[in-house]
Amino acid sequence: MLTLENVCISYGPVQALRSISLHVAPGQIVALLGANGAGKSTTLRAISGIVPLGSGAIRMGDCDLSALKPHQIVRRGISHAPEGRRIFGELTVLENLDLGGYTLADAAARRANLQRAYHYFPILHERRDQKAATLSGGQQQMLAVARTLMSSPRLLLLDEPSLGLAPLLVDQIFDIIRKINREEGVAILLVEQNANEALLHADRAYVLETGRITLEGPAADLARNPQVIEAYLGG
């Protein structure tokens, strides 16, 4: 479904990604692990077209994404929930969700996607007329993920969905993410500092260190890897 080949990205003199290659197959959850500053968020921004490639290629099936603008990439079936939620606090929950479906011309599809978002996050239906800024942190994270569903995605890019949440809410968010994956068949590329949760729910995983992929493989294998245990799992 998604393939990155030898992707390099620089911010001025700083090389953020150094020839990374990875892939996400249809229906998979793939975790991208690494310390702060390793290049995880940059990878998702590159896929979304927010930062330009220095070199390499990013493809969705046979489509080269590197020449497309962000809204065109959304139309290709990729939706991104960025780190920090980035919701519009002065807009209502419903208005935030409507913005997530702006690339869809079909009003019926937007209505169906709205009902789908409410199915996975019933609290958002209850709070639909409430300003997003007044939601709790967990509810704001739910809104950020629900907004990604509004564009009929085939692939979700989720950046730190558990950041700042209490353990009970972390479990709830990951349960919903897994449910979306199973029921909708939506593939997920997950950036997550909570490596235990990420590896528990992922099919495959990559470890990114200072802009390079240093480990990759089935998530269950990486969860048993001594390097991963020492660096990321508190071993």
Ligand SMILES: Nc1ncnc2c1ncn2[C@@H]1O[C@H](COP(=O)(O)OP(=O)(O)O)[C@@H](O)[C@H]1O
Contents of the next structure:
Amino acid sequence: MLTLENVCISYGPVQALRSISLHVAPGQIVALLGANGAGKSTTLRAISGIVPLGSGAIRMGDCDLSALKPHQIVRRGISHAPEGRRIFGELTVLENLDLGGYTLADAAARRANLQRAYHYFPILHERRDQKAATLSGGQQQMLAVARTLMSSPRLLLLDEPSLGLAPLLVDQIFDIIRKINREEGVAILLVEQNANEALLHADRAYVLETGRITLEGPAADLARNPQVIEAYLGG
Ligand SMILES: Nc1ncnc2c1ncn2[C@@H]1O[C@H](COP(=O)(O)OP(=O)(O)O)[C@@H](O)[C@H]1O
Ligand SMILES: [Mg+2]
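Take the protein just shown as the form predicted alone and give its structure as the form predicted in complex with the named molecule.
Zooming out: every chain and molecule, the one shown earlier first.
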């Protein structure tokens, strides 16, 4: 479904991605692991068209994404929850969710997506008229993930959804992500520093080191790989 081929991205003189290739099949959860600065967020930004492609190709099915603008990429079914939540604190929960559906012309589809978001995150329904800034950190993270459901996605790009959350909330958010994946059949490209949790829930995984993919395979294999255990699983 999603394919990256030899993707290179630079920020001025900084080469953030050095020819990475990866693949996400329909309905899969694929984890992208790596240390701080490895290029994980840049990979997601490249897919959603926020940073310009240096060279290489990014495709969703037969569609070449590299020529498209971010809102056109959202219309192709790719929805991105960026690093650091990026919710609008002065807007209500409902208004934040509505913004996630701005690419949809169809009001009935927007309403159905809102019900879907509330189905997975009932707390957001309870808090729908509250300003987002008044939510707890965990609830704000839930809002960021819930907002991705508003554009009828086929692929979610989730950038460190567990960052800064207490262990109990980490389990909770991963359970919900897993449930969304199963019930909606949406594929998920999951960026995580929490490699333990990510490998537990993913079908396949890639390890990124300073802009290069150094390991890839079924998540269960990577979880047993001595290199991965030593570097990322606290072995
Ligand atoms: N806006 C930017 N301008 C310049 N360099 C950047 C910018 N964003 C990221 N970088 C650099 O690109 C590399 C990859 O960053 P990033 O994709 O954010 O890594 P990760 O998400 O894995 O922590 C790092 O060296 C980082 O310093
Ligand atoms: Mg990052």
